[in-house]
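Below sits a lone chain in structure tokens, taken as the form predicted alone.
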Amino acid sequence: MYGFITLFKKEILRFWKVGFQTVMAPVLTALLYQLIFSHVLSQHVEAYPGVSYTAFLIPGLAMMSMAQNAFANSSSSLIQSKITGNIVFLLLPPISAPAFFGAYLLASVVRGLVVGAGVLLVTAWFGLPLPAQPLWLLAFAVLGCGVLGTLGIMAGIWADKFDQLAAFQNFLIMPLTFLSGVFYSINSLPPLWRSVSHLNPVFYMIDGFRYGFFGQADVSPWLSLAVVGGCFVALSLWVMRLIASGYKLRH
């Protein structure tokens, strides 16, 4: 465990020590958010009966930029070493591919629960309730910035420069995130546009954690814990067997 755990300390310590640009910067961009659509829509929009658009809309960004977060630690993080070439100094030691894994995921974790907690304290004066349903809001909170911190390992080992990963992030992450339901409710959309959403894991991960709050959802919470977790596992071995295999690592 001492690899498992000196890993996981240098990938706190390396967001945490440029915690104004990891933490406090997408806490801003949020609260940005909230105050520009909050003040564009609030006496337009009611997504669900008896919950104003500003409390509606505070789980979603929340958990959106959980999520972003969650998967530019770990992306970050490889690329870096990759490029640096500081890389090899983490192949050596004989740490196993599940340490070497769950030491980036769980950092990813953890700077994703920090930045989600931090969005939600900041946006808590425009209306937020007490969650409704706090253990089904932690878990979505825990499985989402887990999925996404896996796609950052993903990522960080297939990109092999700054403009692939972006590139990653850009054509599928920022619009995973973004058409999931973070601005509306799903039920507002056309028949077409609303079973296309339901294709999107991210969706899922948002409608969950706001039932968290609200004990309201557009689809049922138990439906939403299995597509997020199906995804988690499938995408954790499928990662798991990526660095066991050295791939884009070692050679």
Second form
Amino acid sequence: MYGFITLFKKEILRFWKVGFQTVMAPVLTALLYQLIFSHVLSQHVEAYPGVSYTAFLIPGLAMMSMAQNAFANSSSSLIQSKITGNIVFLLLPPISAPAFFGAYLLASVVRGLVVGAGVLLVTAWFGLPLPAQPLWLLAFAVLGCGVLGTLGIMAGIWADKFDQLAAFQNFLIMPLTFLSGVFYSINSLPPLWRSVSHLNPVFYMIDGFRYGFFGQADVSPWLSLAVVGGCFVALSLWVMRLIASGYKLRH
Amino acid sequence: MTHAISIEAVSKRFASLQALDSISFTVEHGEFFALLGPNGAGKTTLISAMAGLSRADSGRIRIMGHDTVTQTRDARMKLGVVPQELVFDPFFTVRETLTFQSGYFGIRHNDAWVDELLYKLGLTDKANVNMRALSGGMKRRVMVAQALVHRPPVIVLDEPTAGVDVELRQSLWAFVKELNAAGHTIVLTTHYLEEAEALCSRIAMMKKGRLIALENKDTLLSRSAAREVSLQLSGPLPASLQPLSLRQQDGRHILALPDIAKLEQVLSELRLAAVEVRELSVHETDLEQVFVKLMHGGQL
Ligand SMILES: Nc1ncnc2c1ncn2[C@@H]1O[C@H](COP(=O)(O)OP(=O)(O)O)[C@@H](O)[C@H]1O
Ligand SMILES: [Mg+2]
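Alright, leaving the form predicted alone aside, put up the form predicted in complex with its partner chain.
Everything in the complex follows now, all chains and molecules, and the chain you saw is the first one.
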């Protein structure tokens, strides 16, 4: 148990020491998106009745940043440790697979939540309402970061080189997060693309998170919870088994 | 509990390469044990299997009686490994590194021991320096400290002095000797044979994944029977000494000297033949010669 706490602390300290890159940079990026898109689109779109486009955009951007940063945290930490070789210091002590998994996961969730809070803080003045459903909001924030943190652990363990990880990030994580209704309500899409969006688990994270703020969303929050929660449980069990088997870590 | 380390018929293959070929030996409590062999012999692979960094294809390894596959927790708690590659986490200071490492072993308040390790390894004034800023030798010392945070009874050092300056080598050996004297079992691999010769009581030699020798250092040295006496004489070598002659070199006769007591006999034969000795020297076999001989396939 203390092994888990120590590894968790180490992972938190790792991103916190370079907080300028790991927290400030993504918050600034989200703020830029917010400035540009709300300027271009505010006159044209009303996402939901009574919700301006500028306000609609904020939770989506926050959730997208959380997802990307939760993924980045575990994946980059693991691949750096593997490539530099210092992962050996985690493999020599008796750290169990659940402790190893849990520590990387929890640190990713914390990084995601810190970035998410930062994004909400700097964009709130665009007209973000107080959350209508704070518990839903929290549930989707945590579970969404959990899913991406777990994917990050998997990618970090699987990739042998930085460019393999970059490919995973650019060809899977980025499209999934961008094409998830961050910038639009999927009800405005043609039917085909609407159905395709429904296959994307990140769509449910963002839709559920938005429900937390506005009390309305494209689909029912229960459906979103089932999809995101289901993904999280399935992925976690799978990745924990990978770790226990020593996949790519113990040859 | 019988042995500090017990290795039973351990084999491991990487694709077509047999990295370990049915290796078996034991290391006893409190021993100072050397594992020698040229690059690629399989020393690091064997150590990785002991540490659970890799899994053997077959065979069984126990550390202080704990199976490394079925009792990983106990086996790892008893073992401290200093890896061969110089690795470190550039995000942290020396003290952070050691405190985290203690925590990974489940140890909460380890400051007193960490301070002692820092002191013994000459790292006290580097405690709050970032790992990145340390020289290679200093990083190596931190790796030694990392292997010891949980006070393991069995300590394995994989070429700890490769590419390290003389001063560090000596202070490191003084420290390791001290640990051995305090009861820790030490296993080391090294390229510097004089280190193994000076420090270790028992020596295993590996070549191409196989164990080719395992002896007490003294037995190994004497079995090679390569003690020689070199003589510069006033006249020819008496016929009675011809059977011992190995070769002539720079006007000197080199004779085999299987037993040091034989020297007495050599000298009396010379006196009898009225041949005067102008110069005499005895060369002891050193580990290097034994090693070279074994590695070239020569039988002892
Ligand atoms: N992960 C690996 N994959 C493939 N071959 C390996 C791997 N690790 C070691 N080897 C090979 O196994 C042999 C033994 O290597 P090693 O144990 O490092 O030798 P030593 O430590 O005695 O120099 C070498 O030929 C090496 O190339
Ligand atoms: Mg080696």
